[in-house]
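Quick heads-up: it's one chain on its own, the form predicted on its own, in structure tokens.
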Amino acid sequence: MGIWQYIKCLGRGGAVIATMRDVARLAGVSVSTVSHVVNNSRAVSDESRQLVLQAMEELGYRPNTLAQSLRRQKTNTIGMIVPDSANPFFAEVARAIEDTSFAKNYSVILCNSEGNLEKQRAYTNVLIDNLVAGILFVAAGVSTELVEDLRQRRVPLVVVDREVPGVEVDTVMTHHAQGGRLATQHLIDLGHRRIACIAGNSEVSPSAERVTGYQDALSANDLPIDDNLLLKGDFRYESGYQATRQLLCLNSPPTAIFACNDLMAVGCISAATELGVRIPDQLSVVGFDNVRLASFTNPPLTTIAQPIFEIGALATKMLLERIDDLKAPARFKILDTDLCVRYSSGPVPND
């Protein structure tokens, strides 16, 4: 079928999918020549290549990527599994991964495990069944068995923002304990002595390490570690809100709160405002992540900045390298955090 016949069909509302044979007929070359141009599998003369490319453009021909993927047993698609796609930190990491992947001609499938280990395993199987080239993985809870299983199955894998103990696997994360120390030391330098901490899920390494940094800073400054000032959250807004209401109802409430992520810190600010506690005049709040939302809270949030774009870009680069070489030694990259001071933290209030 020639180009004018295609146009007539389309004019009648028909949906026509051009084939290599159609491209070859219009270009006046063999089907094998079209295949070599599409797959870049053999040298073709410049004249023939131009004829094929022109015919492809006129016919709107697109290579059958599914068939190509089945032949190669992989696609130009990578999978990403996160525990909470509504969390702006993971959304911003995913954006960095998508931008970096797109520049390398890869697309991204995003899966939300909702922190559920069974759903996490189900999604890994779905991604493998769909022939993804590799997986970027933010573990939900203790996932050592799953990661080891993927490694044994020779699935290219990079673990992001988590440490999976006992498994040699490519990993990109930030120095969470360092960030916890920076946040707490900042509050101590402002004169605070009763500093509370709202932790995240204790089953994931970032939360535990941020709490360790908080406690290390207290100990280094000869301040007591008060269990009443350490509450467990779940990295969501609501848990920061509820924990802050509980802390502010203590007989001796804290003058400062370190929330182990920005979402919980936003919950802190909301609860304090609702109770008539002024920030930072009566209560200082520090978060962790430095998501874009942190600049637009009222007041703008002091927080520990993770290099979010660098995390996503580096993880993608490492995964593409792993796809090319499954036998290379595993790499463990730890990126530094930084203190970003805004207006939610201030000097300890006068008695």
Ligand code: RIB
Contents of the next structure:
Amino acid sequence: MGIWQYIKCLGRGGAVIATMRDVARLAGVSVSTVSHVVNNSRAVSDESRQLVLQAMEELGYRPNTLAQSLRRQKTNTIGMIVPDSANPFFAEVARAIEDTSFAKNYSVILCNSEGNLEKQRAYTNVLIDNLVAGILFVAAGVSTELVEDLRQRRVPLVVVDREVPGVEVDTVMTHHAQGGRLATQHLIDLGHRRIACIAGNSEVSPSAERVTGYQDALSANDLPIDDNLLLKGDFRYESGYQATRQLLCLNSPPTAIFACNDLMAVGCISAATELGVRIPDQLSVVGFDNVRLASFTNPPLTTIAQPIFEIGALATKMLLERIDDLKAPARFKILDTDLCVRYSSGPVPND
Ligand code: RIB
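Now show me the form predicted together with alpha-D-ribofuranose (RIB), since the one above was the form predicted on its own.
Below is the whole assembly, all chains and molecules, this chain first.
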């Protein structure tokens, strides 16, 4: 097919895909000149560059990124693995990652491990097979072996939100224990003395550290640590709901609950409301994350704010730097949390 028939074919909406050779013929240059312009791999005269760019535009030529990727054994794609894509915290972190990546000409593949270690490993292999440039990783559980394996395979990696102990790897997280202390001290300052805590997944660092912060605040105020007031959740709505029903049935129920994430705090509010317990008059509730949902609960949720966008943006920045330099020492970034007071916490009820 001659070049002009070819362009006419395109003019009829033909599905012909222009090749580098077509561009070279229309521009009157060699294929290697077109390749150097497309890949910016060698200096080309302005005249030839303009001829190539004009021919590419006329033909609607798009570089074959798959072929480029196979040659480079790398794509301009970043992989992200989260343990629960339905949790707005991870959705908001993912948005920050996508914003930051797109600005640097990277696209993002989001994988949901659903808290399952086998699925988590399977997805890391899928991402590596798809030649991602690097991975942003939120651990589904104890993931030391997997992260060490990725390091050995020289996969650029940043661990986000949940520390993976025993491995030298770039990490971005917030000061979870600090947030636990802030939440509990806020309730103590409101006069509460029977403060319950609903923990998240015990096998990941954020929950354990937030509980430590809760216990540290109680001890710092000479309040007893009552095991009956510490219940195990899983960072999902239902576990906060069930734990709250259990707590409110105690002979001496708590007057305040610190839930180790916002979804469980929403479950708390739902259970208390169902039982006719008024928030915050009869029960105060504090969450952790400050996802956008927290402003729209009834009543709006007092919570510990994580710098969610900053977590995603910083993790992405660190990963792009790691892609360019695999050998630099691992970096460990801990960001501050902040108390965000709304209307789900109030003074301890008068008995
Ligand atoms: O809400 C999900 C929780 O898991 C968040 O608090 C985040 O810190 C992650 O650990």
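Residue numbers count along the first chain shown, from 1. All values derive from a computational prediction rather than experimental measurement. For the two forms, the rigid core is made up of the largest set of C-alpha atoms that agree within 1.5 Å on superposition.
- Core-aligned CA deviation for R331 between the two forms: less than 2 Å.
- R25 shows a C-alpha shift of 2 Å or greater between the two forms [criterion: core-superposed Cα displacement of 2 Å].
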